[in-house]
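The chain that follows stands alone, in the form predicted on its own, written as structure tokens.
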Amino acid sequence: MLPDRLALALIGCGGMGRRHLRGLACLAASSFSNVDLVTVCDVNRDNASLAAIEAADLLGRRPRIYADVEAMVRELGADLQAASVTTDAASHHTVALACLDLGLHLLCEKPLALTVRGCRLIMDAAKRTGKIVSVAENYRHDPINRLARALIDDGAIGTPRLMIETNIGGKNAIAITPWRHMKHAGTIVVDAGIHYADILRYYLGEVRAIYGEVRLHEKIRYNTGSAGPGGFYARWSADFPAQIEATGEDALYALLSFGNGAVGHWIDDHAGHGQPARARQVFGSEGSLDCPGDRNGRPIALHLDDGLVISQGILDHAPHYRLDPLAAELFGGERVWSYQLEFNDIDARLLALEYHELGACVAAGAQPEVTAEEGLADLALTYAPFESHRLGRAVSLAEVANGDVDAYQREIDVQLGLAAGDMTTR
């Protein structure tokens, strides 16, 4: 390891871990390489061994292999400074707390933890140990989302009034892995929906109140042999059962009230049949944005009242838009308004940005963009429709984030050993 590089462990060598290896390789090949992968760790040693082989091919050096975090830190000592957690969502808090207490800085895949209580434990550990925690929310790093935020901030549509975030599809197929349909493991609306919670907050700022309902539409899910995003999960999908009985909700419908007075309409339905639907629109007092979603590079359309639709000349309406140097290198310029890359290339570039930020923050003693506190707020917004549905009323983001409203999550906390057995609805 070179002295100006962050020595990193990758913990969790499944599909997400394999994707992170590509991100590390992308960063290593850039002009801003500042992270070295020195070890991989997984309770399934076969997964760790396969990841080490892939890492050797991608990075030119085979990392050490471990099945136990404590043994890894004990043996590597000062040669290890940070960890990236890419395990299943239900184990995030356990692995993150162990890493922090063992003296490691942290990049943790979203959600930071499976419940608000788990997030707060991680926040407390970070403060106690003085270590940096960054949450891997890659959608907001997409240059197209950076541009959308700049357009809003620069007044391209006037005062924001309404944001519509819609994602409908999925039918009755297993979404990536079976655990993503289990309440106690991290249902798909939480695991995938938290991306959209983060984008809603990234575009329009803090949410004040939420009214929502959730559903479990498809109680039986079927194995269709899906390889998941980028094809990285194909190695395991053949071993999944032919069908599973889902226990976690698969659809979320919510109305949001933002602190700036705007309204949000949010649908995240992973049981949609018929025609899939995908939309991200922001309406303001002087125009609207039609955004293409995430990790596709398609341009934003700016609609103005005179009927003009602007895409190619959209940069004139975002004078303050600039990507940071690494993003500019990876996506072709500091003022990119569209790009053409394959999904896996986009995915790797966005992950490279996350790793570079972690290395830079550790070197400078600075905080990342998506801190543990931001990760908590994203999870609170994701669970707010669940808690609202359980209580039959609107809830504030603050009362969910503070744990004052947690009737839905309490059963999960008990299952994970994070709370006492009081299941009384407040």
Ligand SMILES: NC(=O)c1ccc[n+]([C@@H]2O[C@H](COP(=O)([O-])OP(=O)(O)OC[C@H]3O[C@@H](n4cnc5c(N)ncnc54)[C@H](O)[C@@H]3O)[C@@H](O)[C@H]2O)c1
The other form holds:
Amino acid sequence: MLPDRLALALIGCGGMGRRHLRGLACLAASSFSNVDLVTVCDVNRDNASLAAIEAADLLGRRPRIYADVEAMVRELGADLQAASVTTDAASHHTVALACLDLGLHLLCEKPLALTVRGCRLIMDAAKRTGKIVSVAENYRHDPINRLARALIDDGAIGTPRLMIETNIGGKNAIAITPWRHMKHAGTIVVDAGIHYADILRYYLGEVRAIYGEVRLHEKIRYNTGSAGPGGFYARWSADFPAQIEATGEDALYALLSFGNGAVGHWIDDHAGHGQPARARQVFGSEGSLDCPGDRNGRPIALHLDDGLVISQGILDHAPHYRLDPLAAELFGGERVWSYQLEFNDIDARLLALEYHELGACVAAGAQPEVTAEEGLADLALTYAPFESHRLGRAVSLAEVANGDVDAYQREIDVQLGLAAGDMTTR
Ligand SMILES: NC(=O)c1ccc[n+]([C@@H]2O[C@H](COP(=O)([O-])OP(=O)(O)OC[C@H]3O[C@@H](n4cnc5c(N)ncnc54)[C@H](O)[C@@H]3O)[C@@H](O)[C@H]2O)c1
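Can you now output the form predicted in complex with the named molecule? The one shown was the form predicted on its own.
Full complex below, order starting with the chain above.
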């Protein structure tokens, strides 16, 4: 008989692992609780112990602690059905492949792996083992992004013509952790940029071709002692070096051609000085959307030729918009058009949705919304500007996704043991 509750291991107890604990607690407190945290695992025992203490506090039950995935699965056996991978990006493929081969379903933080080759290995392993892989793309679960997508699908702005996604700021500060500035560990443009790749694809569908340029503007990054998103990194940031030498790009500038004929203009610049900039706009044949970004609950502005709709009236333009029952419970209704919550409360709610979906998919034998294939496409779109820059020409998403174009990523694959020769041994 299929279990109605999913026994889960959390692998990776750094900043995001701690945030996932809040997501699990949020789900546990809801009417749709379907996941039990059984154990935490981290190669850094101090981090695992801290997570276990926090879990006991948040969930009322102290999970077991492991430092090694194989030992954990061997000991817990059938008491464990799934794992959540919240390790740093360069280790995702190693951890995910081990979990799948040991019989666990997966929720894996983005990026699914650090390179397209890594993603492909995970995708193949999911098929081979018949296990579910869900990629944790939390931004698209934000009710405001659900509403934006419904407005587009319901024709509120007519035929979409142009999407602008802009994110500029960051100066020369270390962005969250030092590894986010290292080419072989997952540069900030890949680590953060992939969220926007996912949003671009979620809003307007598949991208056909991309022309892009990337830059490494700030070669030295400084420790500003930032506690990171939600304040969860304060424990570690004091021990980061005062400055680091960056090896990975910190800015991406790209022009996209969507399959539906629309054009995308995408800037993800984490080295911006002066006035920071954020924009997410969609222009269509009958109007435009000005979207507030992610995890802030602010309303979307719908601009029509005869006026501006920025209130509840926007719902009249999205008749098919409905949140899932858990999202409706957590955000205050099934047709939410704005909400007011603190960042950490929003974050936990979005993570709760991801965990609930995994539990429901395992119980029903269904596939999640963001499968390994979707995660791979998101990563291919993120690397497309890098590959385009390297080749000096536009690239198709297909040739990046299928690995025909990979000159930029090859060095990372070699470093991670994923290059062509290495892969035959897997
Ligand atoms: N969706 C979001 O909003 C969001 C935000 C932040 C981070 N993330 C993602 O979460 C992941 C983790 O990021 P982070 O900021 O928490 O990193 P981090 O460096 O703070 O933590 C990573 C943890 O993983 C552990 N680890 C590394 N290799 C391991 C292995 N093989 N087995 C077990 N543990 C291992 C490390 O010891 C560390 O405790 C990344 O993929 C990142 O992109 C997502």
